[in-house]
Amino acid sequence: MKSVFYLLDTAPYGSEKAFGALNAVAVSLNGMNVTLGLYGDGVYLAAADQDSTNLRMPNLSDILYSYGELRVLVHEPSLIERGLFDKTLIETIELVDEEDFLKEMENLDSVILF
């Protein structure tokens, strides 16, 4: 396996499945071309300055930018759907369309569900 998609379509906080798919993110970046498709409510990981200090988690966004070589796409239908088109959103993420979304899942040797 050359390259994998990894599809979050969760909140960030609330569960554990935004964090352990950065990590597993981060374990596949070396020697593969990895892209992070944020869906449903995963696009909510792409809003900017999140604050989870009172939820004592890390911020997820903050882990973003630590992999600078990471490819993270944006579903821009879940965004508009939950409001957040017009929100301040991390520098890092590419937003695409339902149909770029689709062809890029189907271009990599492998997708992995969160």
The other form holds:
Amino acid sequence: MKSVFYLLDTAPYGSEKAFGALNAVAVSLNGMNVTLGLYGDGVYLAAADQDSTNLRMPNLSDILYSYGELRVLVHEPSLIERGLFDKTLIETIELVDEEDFLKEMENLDSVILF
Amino acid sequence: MKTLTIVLTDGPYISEYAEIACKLTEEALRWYHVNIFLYLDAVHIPRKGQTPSFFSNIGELFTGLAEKGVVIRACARCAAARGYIAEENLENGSNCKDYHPGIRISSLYELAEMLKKSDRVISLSR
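Please could you give me the other form, the form predicted in complex with the partner chain, since above is the form predicted alone?
The complete assembly is shown below, putting the previous chain first.
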């Protein structure tokens, strides 16, 4: 197995899914081509200036920043639907439409859902 | 023989994914070596002492898979967060006294190793 696509469609806080996805991403970066795809509510993870202090959770956007080699795809229609398209997003992401999102998923060896 | 890895993230009974994974594994064993990685709430699946009223005892189903050679590992961080502690010694193939035989708590790095060595991966998650 050479490549893996982690698909996150859950909002970053309020459950352990996004944090769990990022931990799985982190351990996979050694020796594999890893892509994180943000879809649906998962696109909230791409918002800049997250402040999770009062949630007693790690700042998940900071975790994304720390993995510079990770490719992060964000589903643009999901951003638009949630009013985030004109907001400040973290710099390391790529915006893709439906077709390109699907192509990227097809091109990797496995897809793991969160 | 090819290798199949199944990744689960949901606990038992909240969805049918654990039972579906069992059925898929039973069939897949004809052609594949099967790994199952239990992540997030899925670490509850192998817990001893489950007494579901209307469903199959999923812990017993999973220990049955382990007896057939399926490698079943649970994420250590997720397990510890939910009160399942890994011990140094193995007893009946398990390193957790709260787990059914044959199922071990392991590092998340084992998930990455399973993925690297797999020909196919199935992820079941709500």
